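Just the one chain here, the form predicted on its own, laid out as structure tokens.
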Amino acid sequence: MSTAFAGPRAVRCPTCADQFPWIDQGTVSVYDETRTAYDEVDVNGLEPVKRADLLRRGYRRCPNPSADMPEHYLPATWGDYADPLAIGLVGLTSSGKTHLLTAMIREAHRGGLLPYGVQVRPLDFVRHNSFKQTFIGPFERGVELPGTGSDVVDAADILLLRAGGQVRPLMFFDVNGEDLKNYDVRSRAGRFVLSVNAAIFVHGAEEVRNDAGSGENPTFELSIERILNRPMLSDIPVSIALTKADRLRYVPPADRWLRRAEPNFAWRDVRAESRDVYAYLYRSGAIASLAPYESFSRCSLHFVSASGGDAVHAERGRSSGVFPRGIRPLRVLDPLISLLSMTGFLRVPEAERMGRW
């Protein structure tokens, strides 16, 4: 009688979408912030509870096979989870994506997926911290964020969800939108469409006037195309994320959806403002914004806001502000929670219907 011999576990890098063996070598590399610099340590000689404790701080360094990347690393316990759940955030510079992202994170931090008994930690110490500092930070003084920097290829942040037994990374990818429409197929910036299982379209509510009529969404349709032409996982969730959407408060059907304080994710619910939000788009001629919907098989759609009113610049053609009231960011959850889901997750009622229309 044989027996097989499983071998090593393959996993991804979200940095440079390579697969490989995930091998402990017994060593651990620990982030000197002074010399923004990695030393490598052996951690063979160390008591369980110390080595433990290292390992969930401590990096290894990606092999990247392909040889197409600078060096860079991976959470020491990368392999010790199951795949991630890794999010693209696709859309235009001008769509509010960062802001979006930014609130996304904050609010998952804060506890606001506790009712659904998800709990939330930071996975990546050293890119959460940088996130803090360089988004949330800001944000939450009432600074308006930059857009997205270009040539970005890496993941903005990687959380830790834990529920109902389940142990599982979640990654979220913010590119610029320039980036996304390159044609260059070197170009590493849109690199995270191999690997993402995943994703949220984002559309702001003043490009649903700019963009009436056009019938295009370069930024939508090639990263559509590329997620599509993937060889494996070519239909996955999505939703769609009307974002700025607190300049529609009063205008029908977004003020419903806006004055409501909690979210309420019945499949009713989510089927009814997903109809809603399509309609909203489509009778404003923003038909190129519904092309995911379109695409894939699952899809909801969300009317949000990330930080709840309209940033002030106190100089005329300068390219950040302020916002005069702060932050009151609406439903920038929902995405999320209707994206966990549709992936199996969040165990929701009715959660298979989930972006089945």
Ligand SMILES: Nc1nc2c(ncn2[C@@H]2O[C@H](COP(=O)(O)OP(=O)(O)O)[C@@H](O)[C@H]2O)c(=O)[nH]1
The other form holds:
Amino acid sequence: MSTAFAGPRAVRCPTCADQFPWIDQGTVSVYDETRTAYDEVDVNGLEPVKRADLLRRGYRRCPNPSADMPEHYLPATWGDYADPLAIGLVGLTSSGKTHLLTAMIREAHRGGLLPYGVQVRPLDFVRHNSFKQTFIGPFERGVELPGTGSDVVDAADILLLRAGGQVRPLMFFDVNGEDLKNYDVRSRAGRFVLSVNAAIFVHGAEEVRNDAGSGENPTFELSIERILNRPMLSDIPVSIALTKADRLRYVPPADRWLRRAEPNFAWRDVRAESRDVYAYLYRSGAIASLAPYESFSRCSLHFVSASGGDAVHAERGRSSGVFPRGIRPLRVLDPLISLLSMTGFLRVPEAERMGRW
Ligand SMILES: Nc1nc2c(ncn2[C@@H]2O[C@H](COP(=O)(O)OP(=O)(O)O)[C@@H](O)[C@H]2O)c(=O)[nH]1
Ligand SMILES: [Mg+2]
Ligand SMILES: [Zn+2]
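Shown: the form predicted on its own; wanted: the form predicted together with this ligand:
The complete assembly is shown below, putting the previous chain first.
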């Protein structure tokens, strides 16, 4: 039989990005919330119903072949699903990655993809609860999220997408542009970069100033250049998210898109918005932020806003700021919807032409 030769399936861990063969070991680790610890349970002798239940909510310790991470666990069902769709969020520190990631995941859990026939549920409850507590909760209360430092973080939350008989895990990695300048392919950051199969390049709109600031950011531009030079990434679909677009709410043509509540879905609209974002970035002098458009064969561009407005800081540089009128995410799912259609997960009319303008 062919399966005898194929051997166990190789999976990639969402925490350390190592690849390893997925072999059924007959044990499952169960998470104990009160002790925040995992207990290994032998499921071999168990009746099928009990065994299936433990597998569904259980975990498995990652062998982490590179041995460069503290002990960590994967959902016991990880090996049952198709290879995850791993999206890298690439951008400079403070471009708005963390807020955008939080707003997107929150919106997806609130049914924001249902109009496109995509159902979403968390794949890993421990991870999901921790993400809710640390990010979604404070964000909903209008608290500015803390900076995440410079390292590539692991998958914040893993979503299980279902659409038209397809099931696929979706995860995002926060990839700090500066970290990629000197990364080694054997490092954790390098492994993450190798595993992404789509990317969102995040560019934050500057605060509107009266002086003719160029909006250029040399560090951002340099790191994008380096990322684009990785040959294995050149053929993935990408989108450019011009975030903090709430700062452009009175600036045409951004205003027109921000007033639209519905995400773009039709190829025509995605193309029209992409042209407007392109023109805006070009005119504001942020030429290098357009590099992904020039370098990848499929790219869509979007105006988005995670918070809907600027945070206010009581004391500069001290505690977190607050969003005084609460948060109002605008069009945050658009970059994701485009990527889902460009990767073929979402069957939209004219999907073949999406991102090729
Ligand atoms: N006006 C506005 N500010 C934002 C938005 N998203 C993030 N910010 C601000 O931008 C700064 C950096 O955001 P953060 O998400 O931490 O950026 P990261 O370093 O790329 O993860 C913070 O001061 C946020 O208050 C947005 O959608 N609109
Ligand atoms: Mg961050
Ligand atoms: Zn791992």
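All values derive from a computational prediction rather than experimental measurement. C-alpha atoms forming the largest set that superposes within 1.5 Å between two forms make up the rigid core. Positions refer to the first chain, counted from 1.
Taking 2 Å as the criterion, Leu290 does not count as shifted between the two forms: its C-alpha moves by less than this amount when the rigid core is aligned. Taking 2 Å as the criterion, His72 counts as shifted between the two forms: its C-alpha moves by at least this amount when the rigid core is aligned. In a rigid-core overlay of the protein, Phe20 has its C-alpha displaced by at least 2 Å between the two forms.
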